[in-house]
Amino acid sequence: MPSLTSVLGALDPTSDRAVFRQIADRLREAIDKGRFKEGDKLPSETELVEHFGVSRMTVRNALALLQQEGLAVSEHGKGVFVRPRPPVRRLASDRFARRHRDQGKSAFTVEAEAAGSRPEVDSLEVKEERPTQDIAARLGSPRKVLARRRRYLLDGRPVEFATSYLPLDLARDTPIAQPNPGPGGIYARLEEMGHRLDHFDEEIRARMPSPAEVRTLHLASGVPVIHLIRTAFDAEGRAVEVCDTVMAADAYVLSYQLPAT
């Protein structure tokens, strides 16, 4: 293994920039060059204290910051490791094709798949209730709506938490009220119901977590979440589902084509 020298390399003693700030520096340096590889897990406290000669606070302050810049993640008992990088990528414009609902599977599963890795849905709610003001803006005023309310795991981890609100005189008494609502999820189930899916608009931002959205996806310090609100529309221009979503922003990578005329 490489010392930690030619791997750190030495602080500046003519730099006005705080120590802790220059060894941050020095390891995020090193992960991006990829001497410190995903789930890696970096120098112990004790081996910066000597390499540098700063004291333990000094080095903790610094490893602090890797963890609220989200590049780092700290165990307990164990150390302080590389953040694992996005490993989904959702490509947008093929996501929600016809033909994944014909083959059966939902977005999340062929994205899961492409990926390698195992998804899983739970903490599963579906329940009518009376829509927010802007649910109910974007789905043409409907008095109810049916939500169903589910978090999303690649491999065991939360990545992704989603409701979806539909019209209660359209999904009532239907597939789509039941927890499971069969092969290629609500989608196909719309579209079985006459409802062919003509588009989707969809509106994103990032931001930090709520508190409620850092325990539901076990957000480390500092990761930031993606907040997408998509609405389907029908082949008559009929809003039949709006779903909102908060994702884990080191979960994904989200992908466009976009034409060129």
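The term rigid core refers to the maximal set of C-alpha atoms that superpose within 1.5 Å between the two forms. Numbering follows the first chain given and starts at 1. All values derive from a computational prediction rather than experimental measurement. What changes on going to the form predicted together with the DNA:
- Superposed on the core, the two forms barely differ at residue 244: its CA moves less than 2 Å between these two forms.
- Here residue 78 counts as shifted, since its C-alpha moves by at least 2 Å between these two forms after the core is aligned.
- Remark: with the core as the superposition reference, the CA shift of residue 44 between these two forms reaches 2 Å or more.
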Second form
Number of protein chains: 2
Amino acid sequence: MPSLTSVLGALDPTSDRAVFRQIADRLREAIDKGRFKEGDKLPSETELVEHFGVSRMTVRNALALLQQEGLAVSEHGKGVFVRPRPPVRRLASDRFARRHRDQGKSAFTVEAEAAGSRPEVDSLEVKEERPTQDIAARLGSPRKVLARRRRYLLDGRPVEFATSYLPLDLARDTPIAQPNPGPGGIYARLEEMGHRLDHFDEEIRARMPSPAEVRTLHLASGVPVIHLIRTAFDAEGRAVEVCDTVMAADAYVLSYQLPAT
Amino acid sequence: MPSLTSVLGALDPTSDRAVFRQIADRLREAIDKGRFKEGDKLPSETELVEHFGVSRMTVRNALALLQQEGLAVSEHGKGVFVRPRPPVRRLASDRFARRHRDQGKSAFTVEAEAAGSRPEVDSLEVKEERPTQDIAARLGSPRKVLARRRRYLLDGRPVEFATSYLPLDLARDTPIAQPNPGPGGIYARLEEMGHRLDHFDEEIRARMPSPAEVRTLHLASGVPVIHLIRTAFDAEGRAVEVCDTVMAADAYVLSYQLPAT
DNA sequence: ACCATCTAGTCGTCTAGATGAGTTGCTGCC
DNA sequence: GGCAGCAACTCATCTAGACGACTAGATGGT
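Based on the form predicted alone presented above, generate the structure block for the form predicted together with the DNA.
Entire complex below, previous chain first.
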């Protein structure tokens, strides 16, 4: 067990950089250099207080900084740990290709099982609603919409929360209004109903999660979300579905292939 | 001027929710309801201390929470303000289409001026380097690469930092190795040199910024970054360029159009 | 009119404690 | 051996106060 001094060094009293930032710097360096690896426990607050000769609030400020940066997570009663990087799921831009729609399982399930993970879907809710202004504008201002909400989990960890909106006049009394819309999902049903899909628009934003999103996705502090809004258009140019997805950013890499036209 | 009580209400002493979280909840509600608008000053720490009857650290914890959520920013000596949402720049998936490459200006400059903003590019650096393992793998393991670094600003605000990597054997002694590669940028030069571009791969991640990125992009706390890695392939399937871009997430919406094949 | 200075108000940093609550492992009883 | 309970350690929350640094407006002199 190397001494704390050899791992963290000491503070520079002549520096005008705040002490808690210097402590965070030392810890960050140690993590970057591999002195602490993913999942390792960092020195306890008490140990850092004694090592650097500062008060506990100063040490806590330093640790809070690392958590905001997404480098560390604290666990009450246990310690502060280097944040483990969960395996990421790669979303290819052809994930809605027709050739992926023939199977009975959802794209999420197929991909997850192929990657050796245990997929789950919960919070399934299907209901009719008045659309928000934004959703209504994207769908051509329907009075009401069908909303399909669900949460996706990998190996028990929630990673994504999605809501699909469809104009109610289009979805009412169809399999799309059922909790399970059948093989190939709602896109297969839409095509069967004569809405041949032409293209999708996807808008991507990144931001910090709301408190509700932190609860739903069990997000550690320092983990942003990716907010993806996809609109599906049929061959007549009508927007037939808007899917609003919030993803834990540490669980995803989005991948797009663009032709160089 | 409405009283603080009418805007913020009081705490619930029977709740087991931490006091600083309750204070943050009250402030967040007030912001959501429009009682405080973008750019408005929140009550000072002293005012909140007196209103809620708690110590200053408790109030500061509450305000820190709002800043982590990206809802507020503090300004030393002035106060804590509801974070203004800067106008976002939308990046379309056809932004590298040939038809956009004819003009003398860069895509960034043209788009920014069209949107009425004042674009700048700085930190221009062009040099030869040994590639990192990741870049090397994407480019077919060249021994050395040409790296082109630049930072983009809109109306004086830095919004994006990008580095392009090209295999050195391909870029050496060409206009691409010049600070200004000429009209249409390096993609026009690559095509002139016989590398007809075929397609781009883009990988998108979101995460919290490193301290270096906070400095380079002047990021407020609670603002994540979007990390985009684009690889350009020529008609022979060779990777001719990798562009590594870090964007302030509050300044961008990425937009992709996907065919429903 | 201009500018330097003062001052009140603001957030930033740090100290030194107290109490509470979750986790873990040990100890001693059965 | 098994288990209940205790002790030690962890982070979470909160208090009360001190000093520093930055901002902006008021003051007053040139």
